[in-house]
Amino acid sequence: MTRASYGIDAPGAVRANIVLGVVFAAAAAAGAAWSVPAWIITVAAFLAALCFFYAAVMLWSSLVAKKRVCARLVTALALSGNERVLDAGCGRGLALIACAKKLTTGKAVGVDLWAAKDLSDNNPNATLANAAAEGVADHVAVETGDITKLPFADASFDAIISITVIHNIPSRDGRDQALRELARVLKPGGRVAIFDLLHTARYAQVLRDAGLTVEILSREILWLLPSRSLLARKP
């Protein structure tokens, strides 16, 4: 059986970075190899370093860190095995899979506008072949949407869990409204769990203004942002 991959967060950052590495550390050698002054070499050379730290911090991010705060949120949730449960931008599935996984007659749908340029080959058959693959085919579904609209009716889930999603919306309005699109599919009593990047403390009175209990769970720091993942409940 084919093994679940969850792809790798920017990955058009991460290229850039590797060859803006590659290009600089080229320029170092082949400057050392003609005498060039040395600063310009040093120069080179940090840039180098530079660059493929960076890749190196985004691909841990993605591919490490990422999986870490996932079982965080996750477990945050205390899903019980039967209910309806959201990812608001479920990507290739990590969050939506970790959710299913807890589940025995519930439901993890997923939410997405599938672009590739934020997770790299992000597509709903993607999605689903890493369900299957992970052995969770029956409790999961996929659809295409927006966040910030929602194609479902109010209080439709028992759960919400979003990751590294909503920052990626341009405008403080844009975010505010999907924020306020989560707390209107869920039921009363239930929980949405969100880690995301930046604008978290916003995140938080957006929900709390529609009526949410919102605690910290975590501050951190991804992709050399920072971050943090919280809890809300709806009364």
Ligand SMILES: C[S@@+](CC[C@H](N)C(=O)[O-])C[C@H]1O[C@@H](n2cnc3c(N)ncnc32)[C@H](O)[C@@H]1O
Contents of the next structure:
Amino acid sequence: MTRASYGIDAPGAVRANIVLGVVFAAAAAAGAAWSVPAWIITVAAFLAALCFFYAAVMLWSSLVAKKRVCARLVTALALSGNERVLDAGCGRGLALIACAKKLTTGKAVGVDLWAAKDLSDNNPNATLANAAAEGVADHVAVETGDITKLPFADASFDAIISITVIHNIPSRDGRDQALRELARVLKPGGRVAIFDLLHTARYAQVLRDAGLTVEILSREILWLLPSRSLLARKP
Ligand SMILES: C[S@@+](CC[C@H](N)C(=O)[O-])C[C@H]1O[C@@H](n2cnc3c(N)ncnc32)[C@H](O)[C@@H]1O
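Having seen the form predicted alone, the form predicted together with this ligand:
Up next: the whole complex, starting with the chain shown before.
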């Protein structure tokens, strides 16, 4: 059985930065060989370094930093083992499987649209293969769905987790709707743990307006963007 692998976020942007880095580096090398003015070579070399640096930041954020954030959020959910847990925008199952590992009789359900631009090799078979590789296939299920209209009944989950998902919804109305959907499917007494980029102050407001209490667990810079972890509780 192969090892679980959770993919790279925004793979097209990582590729674009690497390709641009190679192009600028080649231009700088060609400029040096053809004796073009030094400032042009310096600018090309600077742009190459910038592109390679941002590609490295993106890879580190996906492959290292996000895993640490995920571990902290799963701990914050304080699962006791018998819960029904939703991973909203589960991708290849990073948080879904981390939650499933805490369950005894419970179930972790992942829902996703499987957008290829958001995560490399993003598909439900990859998620299920990862769950099998991690030994938690019995505690995992995946569904195809949009988190702005979740295919679940009101109050059907004890806990919800969502990592680097909601910012992918282009409009503020869409992001607000997704947060109201998370609040809708959460049971009274349930917890929602969210990590995301950019719009998290607004997320906290929408969750409060939906009647949840919200705690900011951490502020950090991932992908060189302001980001926060939130923990919300439904009374
Ligand atoms: C950057 S990936 C993160 C995946 C996973 N949470 C992780 O941390 O590895 C964002 C995920 O959100 C999913 N997604 C984006 N918009 C969505 C929506 N409206 N409904 C469901 N899933 C969505 C994408 O398909 C993708 O799997």
